[in-house]
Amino acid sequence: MILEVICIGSELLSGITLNSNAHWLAGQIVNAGGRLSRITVVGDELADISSAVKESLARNPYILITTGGLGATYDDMTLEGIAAALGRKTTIDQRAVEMLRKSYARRHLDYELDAVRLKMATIPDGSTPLENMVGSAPAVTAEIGGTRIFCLQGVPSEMQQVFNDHILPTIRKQIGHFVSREVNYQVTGVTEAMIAPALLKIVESNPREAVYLKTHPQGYGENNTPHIRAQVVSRGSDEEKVAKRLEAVTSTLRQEISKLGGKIEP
């Protein structure tokens, strides 16, 4: 299952806000067995949002997730951008209006549903609002061709709630049982270049989607000794096979590190 994410917000491009939503979503998707093929970041510009959505849909991912831009302010343009990409109009959706009313009542907020707040209930024609149990603005879902689009909030707690309630079950239903196991080693005396041929050999001898093997340079220590972190991930649907593969790969890796004169720190 291939997924893409589009993060929307000029604050993500200006250095004001760290894109923690992308980091969180990536971990959740991969750990559930999905394959996240691309994360795109665009600002609060209607043309940029629409263009990014069109480009993603042309690649036909199973699920396209957008984050941010669902609020009531002038620069919240995600749903307009989605509508433009799909060639649809936006209208006030009464289901979304009721969700807004319920969200305010749940939090004891006596807000009038004026034109500004109704912006959060104005969604692309043919789409469906998803209730926000944490904040105000509903999330929105739509289908086009073979792609399911989910428009999530930018506020992390709201985004995570909708993802857990609606997207994660979809992934798990499609993927089925999935297991991921990981180990990390702190290695001294070996550089990335030294270990690279061995890593390639290990990776090529295993199914591509079943093993992730990566080294992370961590600089040089005393006596100019190189330090790296070696990460090994085994994935699959069979827990026993995943465990055995992880054991075999880590055993081979340890042997290769030893042959190169490296040491694995406890």
The other form holds:
There are 2 protein chains.
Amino acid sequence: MILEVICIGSELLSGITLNSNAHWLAGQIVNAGGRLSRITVVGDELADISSAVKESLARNPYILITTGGLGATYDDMTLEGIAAALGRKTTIDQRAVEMLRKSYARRHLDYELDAVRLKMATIPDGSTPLENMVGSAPAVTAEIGGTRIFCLQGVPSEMQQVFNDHILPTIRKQIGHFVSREVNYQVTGVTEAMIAPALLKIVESNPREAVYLKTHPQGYGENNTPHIRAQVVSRGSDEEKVAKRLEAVTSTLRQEISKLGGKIEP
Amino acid sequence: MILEVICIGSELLSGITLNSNAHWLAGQIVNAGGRLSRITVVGDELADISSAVKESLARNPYILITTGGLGATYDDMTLEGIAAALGRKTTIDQRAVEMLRKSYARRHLDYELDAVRLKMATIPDGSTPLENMVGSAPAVTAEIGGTRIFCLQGVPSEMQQVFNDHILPTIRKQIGHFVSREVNYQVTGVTEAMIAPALLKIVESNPREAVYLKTHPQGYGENNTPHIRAQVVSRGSDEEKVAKRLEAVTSTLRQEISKLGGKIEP
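The block above covers the form predicted alone; next, return the form predicted in complex with another copy of the chain.
Next comes the full complex, this chain leading.
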């Protein structure tokens, strides 16, 4: 199951905000058994949003998630961008208006639903609002061809609530039970280049979606001893198989590193 | 001057590594007066890398920066991806071989330049290697139509060195002197929705590239008092104009927030 994420917000393109939303989403998706194939970050520009969405839809992911740009300010234009990408209009949605009303009531906020606030209830034709249980602006979902789009908020707590309530169940329903187990090793005395052929052999002898094996160089210690972190991830629906594969891969890795004169811990 | 960044690495799509490289690059680019219009993150897949590069080149940025995938392991395939995007071959480049040799000598590493290590000196035809003063794998640059591509390492210290030595001077040469001044305010008692029309007015009355104005909601305090952070950035080549504009914008912002019954600090 392939997913894509589009993060919308000029603060992500100016070094102001670290894109922790994309990082959080990636972890959640992969742990649930999905595959995130691309993250795109664009600014608060209608044309940029709409072309990023169009391009993603052309790649036909199972789910496309956008984050950010659902608020009331002038630079919140995600839903306009989605509508432009789909060649649809946006209109005030009464279900979304009701959600806004409820969100204010829940927090005892006595706000008038003026034009600025109603912008948060103005969604692309044919889409469905999703309640925001944390803040104000509803999320939005729509089915386009084979892709389900979810437009999530930029505020992390709001985004996470909508992901957990609506997207995670969608992934789970499709994928079912899924296990991901990971072990990290500290390797000394061999470099990435020395270990590369062994890694390739291990990776090629396992199903691609089931085993993830990566080394991260961490510089050199005393006497120029290279340090690397080796990460082994085993994933799948069958708990026993996942455990066995993890054991087999790490055992081969230990042997190969010993052969090269390196040390692996723990 | 428009720039794009493509970050390559499956660890960025699985929640393992937070994309701090993109964040660092964005800050550097914007502070030097460039505009980063898009960040794309793809995994260690030849087809994904090459299509992301092709798509970016079609948008014709002044500079395209890639990060990651220059190492010796099986999943380092950025240069293969670039070559595929350009319809070129890759060959062992003697300048790159010499750089590798020097990088090992500099760190007193007595490594043989075997096939695995020579992979780091195998670059697309018509491109130029750039010395890595921190680690091993050289960076690579090439001119394609109106775009200069720079392929940087994924290790932050190596990437930053190449950016500072080669990309920053390229931006500076084109843009010249550039100043960016920023002030952040704590605003209480008004919401984003309340302040939205005033923000729009301020933004529309200033040159788009010169003033950046954004509010970040931060939840509600005692008695449901809304808290937001307001960020004002003034940018340009003329120091005096930048300062004057910052003053004018913040003064208008203060007035508008007072009118709405809110408080702004400092």
